[in-house]
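The chain that follows stands alone, in the form predicted on its own, written as structure tokens.
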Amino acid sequence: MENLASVWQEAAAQLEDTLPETKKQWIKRISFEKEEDGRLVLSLSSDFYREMTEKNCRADIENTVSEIAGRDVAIDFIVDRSKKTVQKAPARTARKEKTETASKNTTLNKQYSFDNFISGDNSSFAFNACKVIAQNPGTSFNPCLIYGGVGLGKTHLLESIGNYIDEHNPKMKIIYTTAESFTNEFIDSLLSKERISSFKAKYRNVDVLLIDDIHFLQKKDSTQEELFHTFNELYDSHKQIVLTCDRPITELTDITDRLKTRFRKGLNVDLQPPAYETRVAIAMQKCKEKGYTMDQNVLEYICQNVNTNVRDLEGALTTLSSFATLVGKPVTLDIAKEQLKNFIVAPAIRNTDITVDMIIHSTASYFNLKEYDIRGKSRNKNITLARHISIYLASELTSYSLSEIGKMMNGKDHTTIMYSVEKIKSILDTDESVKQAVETIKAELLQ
């Protein structure tokens, strides 16, 4: 019979070749201990690892394991605080460095890599649409639209791909840019003829060609229209396109039939905000990055309580760090309580800041209509969403009463609004239109 030390040396490995990178985390913090009547037993340093690595890994190690030894082998998982996981620091390999050197696409952010975005079931199939897009650009899901709410992680894919690809296809022309560049840019082309052709050239010659935040494009017709050039040159020679936009397209209303029927040509993908595992598992990749020294109880109580997008839970492992820089202390769990109390203690108190005009005002905008529209009677069905929206939200983030909200909303009675609030609870899980669309409206607000 196989000694089961060996057995898990290679288990351990192949799990970290195939495993995502949100079940990767807790492998590598597992030990071997010992091999007790033919079951294997491992340990981890602390009962919350060993939790959350049974939690998402159990199966996976199981299975492994088994199919390696040839028969069924029962695992148990023990805590043994005397060990401490030591993580490998990332190779820093000499074509990275030659390949940053020869590098002539300047736009691009070289921190942004497949390797450093932790992908969890909010985004494993936009990641991977990204990373075959990578490999293949021109001839796979082209174009690409990604979509999602602010701090999901809609940059770091997209300067994921032009990196990638800036990587092993050096000759490539690529571009990344905002759609508020590429209008600033577009505006300053037409002082003359020269400027708009350089303009011209510029972005319908290159390899790839990746937009940031698309929306921004809406009223802009004649950004509109140079865009709509531009896309179908480089599609029509097979040049890749992606872009980035907070929400679907189909809910652009300013932005013309024509550009968001090339838009939906390809592949669209959205992006949710992060599950626990995954919240946990970013939280770590980002404490080992910045170098942060963390309780892992005090991760904990992160990642349970900020659960709206990354760039919050960045934001709260920010403070606390500093915090502990500056006082020269570390971070206990009542500390982090008291730090991050508008982050996540006190949301009544911080939402009392939230006003029903605050809320009408950001839908309004965020579904391109005029706020009277949402206060008024209008039955248009994206006027009357939006209302719904709006009631649902207030109801959600501020103290008012259904009748106060009613008597805000142009005199609707207390049974109107309750409608509004069941409707779009009713449909919150099973539309992801709308699901989005409060998600994006209500982060906007709470930031």
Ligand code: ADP
Second form
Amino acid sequence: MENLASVWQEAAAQLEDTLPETKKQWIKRISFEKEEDGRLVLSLSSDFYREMTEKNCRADIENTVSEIAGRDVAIDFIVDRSKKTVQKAPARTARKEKTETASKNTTLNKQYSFDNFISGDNSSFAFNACKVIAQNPGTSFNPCLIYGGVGLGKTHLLESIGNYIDEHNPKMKIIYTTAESFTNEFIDSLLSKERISSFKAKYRNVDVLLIDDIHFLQKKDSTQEELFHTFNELYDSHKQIVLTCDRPITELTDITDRLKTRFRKGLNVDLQPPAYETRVAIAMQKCKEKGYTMDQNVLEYICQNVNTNVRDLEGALTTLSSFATLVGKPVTLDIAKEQLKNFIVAPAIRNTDITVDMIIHSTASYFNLKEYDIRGKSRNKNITLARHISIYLASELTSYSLSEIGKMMNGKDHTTIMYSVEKIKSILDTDESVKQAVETIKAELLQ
Ligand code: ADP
Ligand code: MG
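Right, and the form predicted together with the ligand of this protein, after the form predicted on its own?
Now the full complex is given, and it begins with the chain already shown.
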């Protein structure tokens, strides 16, 4: 019988030559595992890689392998976590090149990496997408937008992409910046022609552009214009662009439509708050990193109660650990409860995952209306009430300002929004049917 190990070697080489880059990236990660009852068993280092390979390349692999073997060969994919991703350049060469070009990508903060990011159900899609981008900059998922509430790891992932590329592709020029610094730098550059052209050259000559917190660009018209051109130039020459934002693109106000359209191209991934088990894993990792010793039941208490975001979780750990250092003894559960009073406020009702779109959708379906009725101008009594309720819920459940909500409701002004909010507040306690509507819609949204 043919030797399937060498059949695979030949097939892999052939596939790498012929498949498009989007498929090739998965082939590179496959290892030959064994031959079993005439079947070819191939392995990948994670579930994510296995799924992506099966989905994207199974047919190509089967065809090529069968053709080379001269018979139909059945293929199994398994996960072998001990297998590291096959990298093209050996690590040593990469490190050597790095020292030669050491001070190049100085905008990156080295403390963030994929290795110290704990991924759970809330973040695995974003995490895996970011890794794929880092491994193949400019080829898959371009541009990519990571969005989510504060303290959920957007900056951590963005910087990790930069650090990974800097380590593995040291020749690549990477810029990490925040939308705020980009804006300030742009404004400064307006002072002279030379500065403008060096600003443009700086941002248009990178291989990887990472911009954090693009919601900051709202209302900054000329900066948006500048970014639009930078974006197009990089995008057209297949340079990688990754952005973060505190909300989905559809909810950005005061950003030109053409820029929003650019941001929405490619891949948009969201980060959700971590579940309890993930919070425990993160807390343990942070304690290890920072050298905190924490009793298991104290740690569990913190993770059960601090459930807003990872930044708060870190804050709680730091508070308790500093307390322990100050008093010179370990933190007990009672001390933890006392010290964390300020952290563990009543569960926040404002939920960064609830969007105005979701509120309008739920309200429309509760009242059996169309979403455009609610956004529109109709004076029909039932529609007006539903509209007031949507606006009231948006002010209660999201962190948007009244004028931002107005913009998302087809350009209503601040006073109209305030009127709706006050209107519902004034009848909420006396009108049973309004109360019922508000509570039912709210419960559905918070679920
Ligand atoms: P954001 O940019 O979304 O506001 P950050 O990336 O600044 O949030 O994260 C806040 C803090 O929490 C950082 O110290 C970051 O390292 C940490 N953090 C967030 N998510 C994770 C995670 N999944 N694993 C480990 N640390 C995390
Ligand atoms: Mg951030």
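Residue numbers count along the first chain shown, from 1. This structure is a prediction, so every number in the text was calculated from the model and none was measured. Heads up, when I say rigid core I mean the largest set of C-alphas that superpose within 1.5 Å between the two forms.
- Shown in the overlay between these two forms, fitted on the rigid core, is a CA shift at R375 of 2 Å or greater.
- Positional change of R71 between these two forms reaches 2 Å or more at the C-alpha, relative to the superposed core.
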